[in-house]
Amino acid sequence: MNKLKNILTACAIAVAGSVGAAGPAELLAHADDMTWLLPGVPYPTENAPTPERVELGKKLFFDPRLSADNSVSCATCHNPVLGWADGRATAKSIQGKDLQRASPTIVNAAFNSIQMWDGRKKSLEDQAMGPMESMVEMAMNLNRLFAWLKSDADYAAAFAAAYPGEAIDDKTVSKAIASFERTVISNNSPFDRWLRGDANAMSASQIRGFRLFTDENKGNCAVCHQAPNFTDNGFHNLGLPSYGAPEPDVGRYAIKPIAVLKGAFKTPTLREVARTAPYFHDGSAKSLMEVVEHYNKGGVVRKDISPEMRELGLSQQEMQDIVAFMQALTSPQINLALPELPY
């Protein structure tokens, strides 16, 4: 009995040693750590995913000619080598104009359960005719668009592979981009693999960070970036200094005008979040620390400031932890093959 003790421990002691200071019990994920594990991607029934849905999808998704110069695509916003979004503190309009709002990831878009900073889209199939429709955006002449797509014998025969017996409109585009950007997912990171068992898939600093994260008296992070998504498809305000402005961008309460949603914006998923720099609704964080330490001063201006914020009180290691921690949200780049567009 000594004997197999004493095998045990310095097993333990082996396994300790490969990823620092945390000992066994902390290396391995608990029962409760199991919610974070994503499901199934859902999808409504009369969109049901199929190989000819996707790849139509994914043509009109990268095809520039869906806006009124022939210059910006989808994907000129929502660049897979960028995780999904463009780089820029804020986006930019078919003329090269800066925009209000940074470019939302649509990593895992498919989790949530209403879509935009401002929650103004219910679904993937609500918001994909959006930026083609917005004056400010890709500002489409939606009638030029359909007779093009119907014109082009590449695209009618997509669409009627795709969606047979239905119009080429807004509803099949719609159907479509949305069926492609359900295989945008992020499900197979560091902490995924943790989860899963492998003990050695995080660093001691990142488990130490989700520790952090999911702890109420410390990080409090997982209130709004709730498990699996990392995001309650909730609204905050959380006391940015461009909120300080004169005029501010009063996000969700243009939206529903409720006092409580003055200044507040939809709070994004963090799964990719290491590759979606800068950060915040209008862009004003370069990194990760950045973020954190905002948090960690309870916000900048306190008019309408979401009751969540509050001072953190974290030494830098441990905002060292949970930036290490969402570095560890990453997984493995797509390998996505790009579409060859109809001419």
The other form holds:
Amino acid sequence: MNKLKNILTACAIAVAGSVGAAGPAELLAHADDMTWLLPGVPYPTENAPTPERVELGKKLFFDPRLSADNSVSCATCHNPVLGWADGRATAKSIQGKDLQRASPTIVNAAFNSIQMWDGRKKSLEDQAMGPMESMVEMAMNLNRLFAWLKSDADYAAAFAAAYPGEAIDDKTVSKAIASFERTVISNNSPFDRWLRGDANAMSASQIRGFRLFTDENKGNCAVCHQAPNFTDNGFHNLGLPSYGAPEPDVGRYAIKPIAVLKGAFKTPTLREVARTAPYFHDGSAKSLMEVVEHYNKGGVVRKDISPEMRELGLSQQEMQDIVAFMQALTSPQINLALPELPY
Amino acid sequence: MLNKYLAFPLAFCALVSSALAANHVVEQKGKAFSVKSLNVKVGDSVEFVNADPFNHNVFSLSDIKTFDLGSYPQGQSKKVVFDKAGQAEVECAIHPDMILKVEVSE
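Now that the form predicted alone has been shown, please provide the structure of the form predicted together with its partner chain.
Up next: the whole complex, starting with the chain shown before.
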């Protein structure tokens, strides 16, 4: 009996020792932090993902023939090597003109309950045809598009395999693209690995940054960039300089004419954020540090500003820690095999 | 003369009806309304209490009631009277996942 007791004591000491070696308790994730772990990817019951649907969606996503002059695909503005955005301050129209808003990343858009900077589309299926229909984005004649997809033997076979018995139309095109977009997921960043128990996945600065990020009396970032996908799917006016223009972009207010929504835009996810500079809906911040400095000032234009915007009083070190934390939200690139486009 | 005799009973009825009207309290907590749906009678009020440490808004653009209570911080509340029968969808404009369905009956 005593021998067993000694063995158990030795085991307990060994376990305690290994925890101690991993780092002090403040460097470990707490039980409360687990709300930041993403759940499984949600999908609508009428469009459950299958390999055929994802593969068809991938072809459509990368095919520039879905645009009026065969020059623009979904991937032009949602480029996998640029964090599934375009690296530009604001998107470029098919005619080559600068548009008003930045291309948002599609990373983890599957978790969003509302889509677009102004929330005018609800689901990925609702959203998918929007750029094709927009005369400044892909400007596609949809009748021509569906006629071509039906006449192409490879596309027709891919649609039949993905959606047997369904027409080739806006519904199946949307469902296929949405199915592919649901595979663009970031959930294996250093932050995720730290949450799952790898105490060394984040640096001490990144862990401090996370605590500042969630502290209501410090960064207060999580008031909007909330768990688990770093968004509340909500709308806020951040007091950006561009809102001081004579006729500023009113954002969500154009969709829902409620006073609090004047100049308010949707909270974007921060997963993969280090790959998606520049920042804000107008692309006005070149770096993550510029973003944090804007919040630290409590915004610039006070008109219609969100009541959550206030001077934060963060030190330079604290701001650097928050930036370091956001850099811990990058997952390894997904292993993306190039699609075979029908020709 | 007739008006004089009618005035008192009408005023009395209005008083009784307002005394009978109920006030329903709904909390906004954890970016959700404390109930997903609510049944009220015509004339009842619903009071929205913000229990979150940040601002919420309350509005409805429904056919039976259009209102915008603005945005207000933790601890404050605002009230709205539903004066027509039917269905109203009440939302927080800041956090559109917050939706409350109000069924107003005679």
